[in-house]
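What follows is one chain in structure tokens, specifically the form predicted on its own.
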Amino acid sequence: MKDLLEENLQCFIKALLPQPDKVLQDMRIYAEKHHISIVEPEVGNLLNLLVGLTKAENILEIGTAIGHSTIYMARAMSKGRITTIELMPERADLAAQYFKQAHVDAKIHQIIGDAREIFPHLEETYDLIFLDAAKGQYENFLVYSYDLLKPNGLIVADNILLNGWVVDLNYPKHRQKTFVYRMRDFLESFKVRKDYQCSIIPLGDGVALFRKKERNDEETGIVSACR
């Protein structure tokens, strides 16, 4: 479990979720055994809900891993397609097997490669973009995403609180300092930036929702009480 929320609260939230089927259970067991990061069940449930609410028909996912989050989203789609990008071929191959087991493979288009190189060449527009790749690249991904998102399109980004390190700056290793501060500066920037409206949800390791703001959007005028 992540250190972001108290363990008893995390357990309570997980206990309220629907029981995952065998495919999702097998994926979590495999991910834990092989130390592969996948979304927490409560985050997967949130993704499923958001896709259903937005009725997203064209989704872009950055960071397939073994396809855990992809399946949560695909199961909420009545029609449409998810394009999912994964850097590591062996993980993409395993994800393809899980997609077939979950009977969602027809909804999914896989791309293998570095998202930083692929992103600038994408030409489709998307209702929803899910970011779960290199955390230090989130700012670049959002810049690329603006023109790829449909009006009022939504971006969901996972792991934005980095085990709570961006809150208390108590990261365990010195080499983690750069990306922790980079993420904190990235989140702080949404106090003033004009391109996206942001809200943070303390589920799993922290989830951020970014709504694309159109050029003529008015400012909300809301000022934070926290200093």
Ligand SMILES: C[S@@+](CC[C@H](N)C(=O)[O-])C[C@H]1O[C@@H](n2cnc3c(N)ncnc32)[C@H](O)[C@@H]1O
Second form
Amino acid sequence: MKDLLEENLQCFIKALLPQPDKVLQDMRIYAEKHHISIVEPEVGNLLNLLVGLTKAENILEIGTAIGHSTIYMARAMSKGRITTIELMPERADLAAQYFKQAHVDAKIHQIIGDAREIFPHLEETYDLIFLDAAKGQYENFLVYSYDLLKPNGLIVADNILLNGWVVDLNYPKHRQKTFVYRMRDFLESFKVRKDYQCSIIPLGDGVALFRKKERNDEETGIVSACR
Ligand SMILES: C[S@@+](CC[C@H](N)C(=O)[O-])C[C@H]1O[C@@H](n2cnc3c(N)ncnc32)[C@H](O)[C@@H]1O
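Pass me the form predicted together with this ligand as well; I've looked at the form predicted on its own already.
Now the full complex is given, and it begins with the chain already shown.
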């Protein structure tokens, strides 16, 4: 996915980030060579910051790919673990190798399979859920996530602005129309959601944050749909 901001501004922001280490650099080179979409460095940096800020100890990630975002999150955890789901076994295998190289393998539990099937059967609760796969399923994933999130739990979703297609609708292929419209509907729901408070950060390809609303939110004026 391309960046949303003007190139010079984007380069400026990227240049302000800490230098990634060799493992992260190697992963980015591999991902570019093999056309695998991974988080932009500034989104990786944001994930690292959010995990540290929330002191998340149990994290769920949907869409491991080769494990780039997983490493950004794992490095902010002093204890706990990340459960990460990936559809393609060869990507999950490569991710496992990178986790060892980055010395974070002890913190990571990998599941290979389709998150759409696995999600409804998950039973643990999580401090943070990172959605980065099956973008057309984000609404369903939010619904499943509600009961899996701990109080004050946070959901982070990547690529929600889809190269900017959600506004200019100038997407390249006709077959992506449903996909783009589905994402637009999902974004429109942010105005009226009763289950989550939402915010959009136009970083990378667009990141959305969701805070689970709780019963006592009603006292602060936020209407809650919680059971
Ligand atoms: C954008 S990449 C994830 C990138 C990764 N989070 C990172 O930044 O390093 C999306 C990944 O999700 C996987 N994927 C797609 N649909 C999936 C599904 N239904 N269940 C699990 N994984 C899926 C793809 O195979 C792909 O590797």
